[in-house]
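Next up is one chain by itself, shown in structure tokens, the form predicted on its own.
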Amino acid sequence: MRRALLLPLPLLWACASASGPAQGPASGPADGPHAHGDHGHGDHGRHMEHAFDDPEAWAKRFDDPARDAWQKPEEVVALMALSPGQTAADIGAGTGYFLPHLSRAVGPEGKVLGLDIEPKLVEYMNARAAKEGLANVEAKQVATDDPGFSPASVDRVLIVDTWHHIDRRGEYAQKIRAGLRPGGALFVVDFTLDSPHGPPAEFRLSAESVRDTLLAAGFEAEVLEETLPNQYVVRGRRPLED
């Protein structure tokens, strides 16, 4: 996970609401919210900082309606198999692109957490939730190395276009598993190795490597079938007997 001693804030801890061809087919890695550089390998990684002191400006990109065509948020949320009354968390939620979709899926009796390390993005998400009448949504600032879940308190966790940015992914996955209720699940959505968009190729992770990290962290993990053009979805489920 990114650490303050390696990289000062502010930065977008997760490009969950931004990375990808938001501006059309010509967009490439350099167009994303991060300057992708100085990454490590394996379960450790660093990247260059990026300020997010103007969320309104970034929202024009993160929430561009054209993103729906390649991100397919309705399909992603459908794969999560959410039920009314459940609690879902979007880690690295950015400006809250997925929050309305998650809000509808869990219903008025459920709860959605929009988590990010950047305080101005958290402020923006809370204002967005109030403006759009998403009464079951709450945004919170979290640490770079911990999602901050209480034990067995969350039913579903979503991490979109973000997993490749996390250092010590195995340790972080264990913290997520501890925060999930038995039978709860983590969904990692990230760019394929051959995607024309996303981070530089040497910093990408295969779906199989993500699955293996989750298996090692104690999840029941598998790569799911989906129709996203440039991404994969890996599900890690906390065993019922855990």
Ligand SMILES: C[S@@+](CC[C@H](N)C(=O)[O-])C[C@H]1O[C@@H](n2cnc3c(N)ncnc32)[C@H](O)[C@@H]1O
Contents of the next structure:
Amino acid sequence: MRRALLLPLPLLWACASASGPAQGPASGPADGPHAHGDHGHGDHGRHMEHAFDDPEAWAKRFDDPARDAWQKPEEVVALMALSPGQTAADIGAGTGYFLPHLSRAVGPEGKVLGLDIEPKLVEYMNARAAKEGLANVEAKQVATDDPGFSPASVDRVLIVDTWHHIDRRGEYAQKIRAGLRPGGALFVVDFTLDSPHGPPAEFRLSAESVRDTLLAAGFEAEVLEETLPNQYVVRGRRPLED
Ligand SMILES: C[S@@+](CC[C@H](N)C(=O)[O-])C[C@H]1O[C@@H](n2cnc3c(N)ncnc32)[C@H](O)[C@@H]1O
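Form predicted on its own done, so how does the form predicted together with the named molecule look?
Now the complete complex, all chains and molecules, led by this one.
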């Protein structure tokens, strides 16, 4: 249908959107979004479960070149203030959209971990890293409730459009804090409550609720200024004295 081509570009991408055209490639009753744990709190409340087991199909959305215009990966990575030689982790890295950007920012002496719960995406990311010559990138499968960091081993953590998929976010945030070096930081990028695209409304989290979850988990947290349309960036820093 030609009409679909007239949609604003962001509507052509969504991990699972509220309405028809932006549904995931494998959408439908069997693998649409599922709600779990409706406790009504930002830290361990309702979260969305969704199948991400078709890398080629998801790559068409996640790695759509048109995404750069609204996702602004260079701006996001600039906010992370990475230095050469550092270790950065992307949790819920999907098909690895952010990996080339993170790889450049930490340089050949640095390390990038692409982490995901879906083994086919992990395989896809490792193949992508090999194909694109990203020698400092390694993709790994992680558990749904633990990013699997060694204590104080990571400088920066990025979580894009994935925080709302995580259950018991307060406990999860504490595990991230333990994995960060003191002074290291977590960056949560997700859709605003009033974004015209993104997850269904009941799964969205406000920037302030994300910030409050991070504060309660022992981070110094704030909502950052940025120019992303329809998304926010929340930074949580592990205190230096932690
Ligand atoms: C909407 S996609 C975002 C992918 C990527 N961050 C991007 O922006 O292109 C969400 C990703 O999070 C992963 N995911 C969901 N729950 C997760 C969890 N508890 N831990 C790690 N990854 C998770 C999914 O498998 C999927 O790849």
